[in-house]
Structure formats: C-alpha cells, structure tokens
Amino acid sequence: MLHLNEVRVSIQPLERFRKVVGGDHVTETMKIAQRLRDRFTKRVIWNINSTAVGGGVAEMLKPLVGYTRGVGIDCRWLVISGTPDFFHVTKRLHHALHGRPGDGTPLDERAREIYETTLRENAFELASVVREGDVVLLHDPQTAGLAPALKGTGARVVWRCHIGVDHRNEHAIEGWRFLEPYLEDVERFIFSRQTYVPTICDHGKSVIITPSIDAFSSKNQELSEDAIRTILVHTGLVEGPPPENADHGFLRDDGSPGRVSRRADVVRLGRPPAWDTPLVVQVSRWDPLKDMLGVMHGFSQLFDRDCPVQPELVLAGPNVTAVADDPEGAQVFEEVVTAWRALPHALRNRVHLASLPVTDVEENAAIVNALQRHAAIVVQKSLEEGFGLTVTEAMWKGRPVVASAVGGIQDQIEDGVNGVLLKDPTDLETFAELLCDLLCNPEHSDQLGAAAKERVRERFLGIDHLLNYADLLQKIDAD
C-alpha cells in the first residue's frame, strides 16, 4: 500500500523581506495576505508533488508554504509515493513535455495502467483529508492524474506544470495526449512561460507565474568568506587547511544554527582544487537534459584553445540514491564517470565529479551555497530547461553565469547584460570561448554578476511569487 507523506515546514515571516525589497512592498503584501486569510478561514491550501528532496519544485515549495503559513493561512505540502515503474513512466513523460524521447519506451496503455494504479492508491488516501472548498495545487505530470478524484471531493483543483518546450514536436504532443484525460476538470493551469501552454489548456484557464528563490534559505543566505572556505575544505571540494576562524555554520530555516558535518563523495584523479584556483561550476541533478557530459567536453576544449587562465571544473549533483522520482540519476552519473575516465590524464586532473550528501537537505543546500559563491563562473548548459532555478540562485549570489538559451533561462538572462547565453547548447567550441572570455575579463564578470543580482531582486524573489498566487486564489474563490 502506497502512502502520502506530509512535509513539515517551518513558519516564516514576510517581514524579513523588508531588507531586500523595501518596507512599502512588504506592507502592501501583508494587506493582501490579510484579505486572503479572511477568505480562507477553515480551508486548507494543499500542495502535492512527488518528492521533498531534489529539483526546483521542492526548492520552491518549502519557502512558499512557510510564508503562507506565516500569514495565518493553513497551507500544507504532501508528497505522493510510487513504484519504480511509476517513476519510470513519469520520467518518460517529463522528457516528452520537454520535446525529447527519453528512453523511447511507449506511453501506451500499459504505461497508463501503471500511472493510474499508483495514483488511485494515493487519491484514496487524499480523499480522507481534503475537504470541500479546499484548494489543491498539483505539481507536474506525476500528480496530474489525481485531478479527477480530487474534483470529486469538492476541492478546487489547480495544476501547475513547471516544464515545457517552446516549439512542440511529436514527443511533446505524445506527452500531452497522455495527460489530456486527467486535465478536463482542472479549474486553472499555471505555467512558467506562455510558450509552454498547450492547446488543451489554452482556453482562458491558464496563467503565467514565474518561479522564484528564497533569499533567506540555507541555499541563498549570505555566507562569510571564512564560512565558504571552511565548508568547501571540510566537504573536500577545495584543498585545506580551513581558515583560522573556521566556520561550518549556516542558519536553518527555523532560525536555529546549522553546521556542515558530512563530506562530499568526489571522483577525482588527484588533490582537490587549491582555494585560489578559479572554478567553473555546474550544480544540477544527474539528468541527461542537464548535459553534464557536454559541460565536461566543452570545458576540455578550453585547453585546446590554450586559454591563458587555467581553471578547474566541478560538476556537482545530489547523491544518486537520494532522489526518489529520478530513476535515471545513477545511469547518467555512471556515464559521466566513464567519459571522465577516458579523458587525458592532464584533463582528468582538472575535473571533479561531486556527489553531495542529501541526508540533511539544509546541509546540502549550504554546501551548494558555498560552492556557487566560490565559483569563478557558474554554468547551466541544459539541453532543455523548464525555468532553471540554479541560474537564479547563482545570479542572486552575484556570479557571472553562462547558460543555454533554452526555456525559462531566456526569461532570466539578458545576454551580455546580466549573464551570457549560449545560443546552441550543443556548440561546445563557443561554450569554451565564452568561458575563456569571462575568465580573462574579471571586471566584465563582476559587472555581469552585479546586474544579475539586481535582476533577481526585481523579478524572482518569493514575495512576488506569493502575490501572483494570491491573485489566482482570489479569482478561483470568486468563480
């Protein structure tokens, strides 16, 4: 029997945003929150997805639920469970909506049977807690099939799709055809970009809400240079010793002190990079669409170009056994390791493959925070991307970013103004050229980083995300 799991989230105060967006903006947001709280007395807003660890959806849900609870609205987060066969089908759907074939397995009646059987068990348990008048936000293909059963409880059902493709092809059409029967009774749809909205959802019920980051989370909070260096030395991502004022610490979401205690599992040839070695860093899941292999091969071309600056590369992702809804992780990681072993000795010495511990999610986030803040360049060379929160995170930290001009990354970076876009993600020669240009022009890199942080402050922080949700909820309640 499958079971739902509730993710416990600490209450967070909206007041903390005053120091990053100003008092007037927070005051107006609090007034809107008060009106919404009055309308939702004795009702619950449910968020349902497929994992509490790894990926942008889980990253966003934690703070958004926390801030919503902080203004007195009963908001909760449930995670469905599923079999390996179920997550194989949903990963195939994930690729399809990105316009990719994945492993090519058919989205046929057998796949539908697996999908529906798993969700039927989850829906049975959901029906015991969801009440008439509640609002349920379902996230991504894994949960879309719950919509008909939830509609039967009298709840108001919203489906949010965090992925998509700008130009639909046969694979995307196949994915939407699979999902279409479950979406007929959904009251509203949320997408990250207008181009992601398929015909079946494009009839006045879709809204565009861009994702966001939490500026105060353990992944994005300010860290001192001593803390950054201590964390990276301790985890084995840079060479020691730690600074005299060693500091493993960060603030947890509940305000209590945290400490990075675990170490990364790193595949490398020799020693960790020295502290003063410039690092090119990509942090992402071990997912074929994140193209870790392409990043490694593109980085290798830096040395064919005889770039004057000699950086090292860190490819970092979660421990591959820790993300329940991503069955491809272990396979992709092994492919990257195999390709790394085939590199010339001198290149292998400059490439580090890091599996980051995820037993403690906030500890993992603090490690990512330190690594991104230390990076000379953060890259996100995805082949497809729903939005790309790792780009937002790096921009908030004032880092120069080189990223593919795909999906929502295009909504974040204005090429040459607050980052650099790689127009063709498969063009490894140009990728290497862009890296070399930034490494050799630190003043320009600093300018890009400063502009990037301001861009995030203006458009991609959680407070504006919450205002968009509030507007949607008021419209649903008025229908």
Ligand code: UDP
Second form
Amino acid sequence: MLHLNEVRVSIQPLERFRKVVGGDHVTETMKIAQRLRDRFTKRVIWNINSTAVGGGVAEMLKPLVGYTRGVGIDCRWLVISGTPDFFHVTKRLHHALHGRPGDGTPLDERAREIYETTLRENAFELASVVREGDVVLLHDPQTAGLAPALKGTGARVVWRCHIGVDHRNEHAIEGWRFLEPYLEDVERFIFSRQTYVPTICDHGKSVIITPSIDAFSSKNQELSEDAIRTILVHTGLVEGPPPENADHGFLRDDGSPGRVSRRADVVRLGRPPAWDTPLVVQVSRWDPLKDMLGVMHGFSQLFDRDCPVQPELVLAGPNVTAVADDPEGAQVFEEVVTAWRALPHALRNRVHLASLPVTDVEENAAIVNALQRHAAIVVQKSLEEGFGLTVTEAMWKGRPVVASAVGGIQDQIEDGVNGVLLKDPTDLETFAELLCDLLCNPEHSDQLGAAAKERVRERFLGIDHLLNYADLLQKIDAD
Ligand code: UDP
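The form predicted together with the named molecule is what I want next, because the block you gave corresponds to the form predicted alone; please supply it.
Complete assembly follows, chain above in first position.
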C-alpha cells in the first residue's frame, strides 16, 4: 500500500527578512500576507512533490511552506510514494522535458499504466484530505497525474513545473505528449522561464515564478570561519586538526542549535585537502545532466595546461541510497568512481568524491553550506538545468561561480559581472581555462563574488517568491 507522507515544517517569521532586504519591503509584504490570510481562513494550501530530501524542489518547499505558515495560513507539504518502476518512468519524463532521451525506454502505454497505477493510490488518499476551496500545488511531472483525481474535490489545482528546455526537440515533445491528458484539469501553471512554457500550456494560464533560496536556512546562513573549518574537518572534507574551542555549530531552521555529527563517505587516494589548498567544488545530485564526469575531466585539463595554481576538486552529492525519486544516482556515482580510478595517480590524488550524509537534512545542509563557503570556485557545469539553486547558493556566499550557460543559470549569472558562464558545457578546454583564470586572479574572483551576492539579494531571496505566489492565489480566487 502506497501512501502520502507529511513533512512537518517549522514556522518561519517574515520579519527576519528586514535584515537582508530592508524594512519597507517587509512591511509591504506583511500587509499583503495578512490580506491573504484573511481569505484563507479554514482553507489549506497543499504542496505535493515526490521527495522530502535532495534536489531543488525539496529545498525550496521548506522555506516557502515555513514562511506561509508563519503568516498564519495553513500550508502543508505531502510527499507521494511510488514503486521503483514509477520512479523509473518519472526520471525518464524528467530527461524528456529537459530535451534528452534518458535511457531511451519508451514512454508508451505500459509506462502510462505504471505512472497511473502509482498515482491512483496516492490520489485516493489525497482526495480524502483535500476540501473545497483548498489550493493544491502539484510539483513536477511526478505529481501532474494527480490533477484529474482532484477535480471532484472542489479544490483549485495548480501545477508547477521546475524543469524545461529553451529549444523544444523531439524528446521534449514526447514528454509533453505523455503529460498532456493530465494537464486538462489544471487551472494554472507555473514555470521558471518563459521559454519553458510548452504550447499545450500557452493559453494565458501560465505564470513565470523564479525560484529562490532562503538566506537563513542551515544551507545558507552565515558561518564563522572556525565553524566552516570544524565542520569540514569533522566530515573528512578538509585535513585536521580543527581549530581549538571553535564554535562548530549551526542554527537549525527552528532556531535550536545544531551540530554536525556524521561524516562524509569520501572516495579518495590519500589525505583530505589541506585547509589552505584552493578547492574547486561542485555540489549536485548524481545525475547525468549535472555532468560530474565532465567536471572531473575538465579539471584534469588544468594540469595539462600547467596552471600555476594547483587546486583540488571536490565533487559532492547526497549519499546515493537516499534520494527517493532519483533511481539513476547509484549508476552515475559508479561511473564517476570508475573514471576516477582511470585517472593518472597524481591527478587522482587531487580529486575527492564525497557522498554526504542525508539522515539529518539540516546537518546535510550545514555541510553543503561549509563546503560552498570554503570553495575557491564553485562550478555548476550542467548540461541542462531548470534553474540551478546551487548557483544561487554559491553566489549568495560571495563565491565566484563558473557555470554552464544553460536554462535558468542564464537568468542568474551575468557573464563577467557576477560570475562566469561557460557557453558550451561540453567545451572542457575552455572550462579549464576559465578555472585557471580565476584561480590566478583572486582580486577578480572576489569582485565577482561580491557582485554575485548583491545579485541574489536583489532577485533571488524568498520574499519576492512569496509575493509572486500571493499574486497567483489572488488571481485564482478571482477566476
Ligand atoms: N543538495 C544538497 N545536498 C547534496 C546535494 C545537493 O542539499 O548532497 C542541494 C543543493 O544544495 C541544492 C539542491 O540540492 O539546494 C539542488 O537544486 P538544484 O536546483 O541545483 O538542482 P536539482 O537537483 O533540483 O536538479
């Protein structure tokens, strides 16, 4: 029996945004939030997705649900469950909407049957808790097929698609053809970029909402240098000893103190990098579109070109057993390990493959936070990318970022102003050249990092994201 799991989220106060975006903006937002709360008495806003941990959707839902609850609206988060076959089909769909063939398995009637069977069971449970007037926000292809079952409940159904491709091709068309029958019962659609809106949703009912990060979460909060070092030494990502009597904690999302207790599982040849070794870091799920393999090969080319600064590379992702809706993780991780084994000894010594513990999501976030803050350069050399929260996270931490000019990354980085764009993500030679330029020019790197932080402050902090949702909810009520 499959079932829905509720993720409990602690309330977050909108007030805290005063520290980062100024008082007037927060006061205005609170007025809008109060009006919305008055209209949402006895109504629930449900968010439905397919994993509580790992990936950008889970990352964003936590603060969005937390701040909405914080203004007194009953906002909830449910996670569907599914069979391995179901997640195989939905991963295939994920690739298709990114314009890629994935593993090439057909999106045929058999795939549809698998998809519908799992969702039918989840829908049965969902329909029993949803009431008339509620708003149900379905996230990504994994949950789109729940829409028809919600029709009879009287709830208003919105589907948010976090992925997409700028130039539609046969794979994307195949993916949309699969999803089309379920989207007829959706009232409004949300996409991250205008170019992602498919023809079948291009009928005035689609809005663009840009993703965001939470500046105060354990993923993005300020950490002292001692705390960063202690966390990285403890997890085995940097060589010890840790600083004496250091503050080694972080604040949990409910404000209570947290401590990183678990270690990372790291594939490496010898010792962890020394504290003062410059690190090139990519943090991602182990997904072929994140191209961890390409990052490793591009990094190798730094040494072919005799870059005067000799960094080390950390590729970090969640422990592959952990992300429920990502069945490819283990295979991609194995491919990276196999390629790492084939590297020349001296290079292998400089590359660290880290599986981060995910048992405690906030502990995992604190490790990612420390790693991103310690990086000399953060890279995101994705082949396709819906938005790329890891880019925003690193920019907020004032790090210089080198990232592919694909998808939503292009909305974040202005090339040469607040980061560096790699025009062709498969061009490893240029990738190595860009890394070397930044490593040899720390002043320029610092300038890019400082400008990156301001870019995020202006455009990608959660408060405007919440306002966009408020606007959408008003429109839905007016329909
Ligand atoms: N992430 C994490 N732990 C990991 C790997 C990734 O918390 O071990 C987070 C990362 O910090 C980011 C999210 O997962 O917040 C990934 O979002 P992004 O938009 O970059 O890519 P997606 O996974 O949604 O394709």
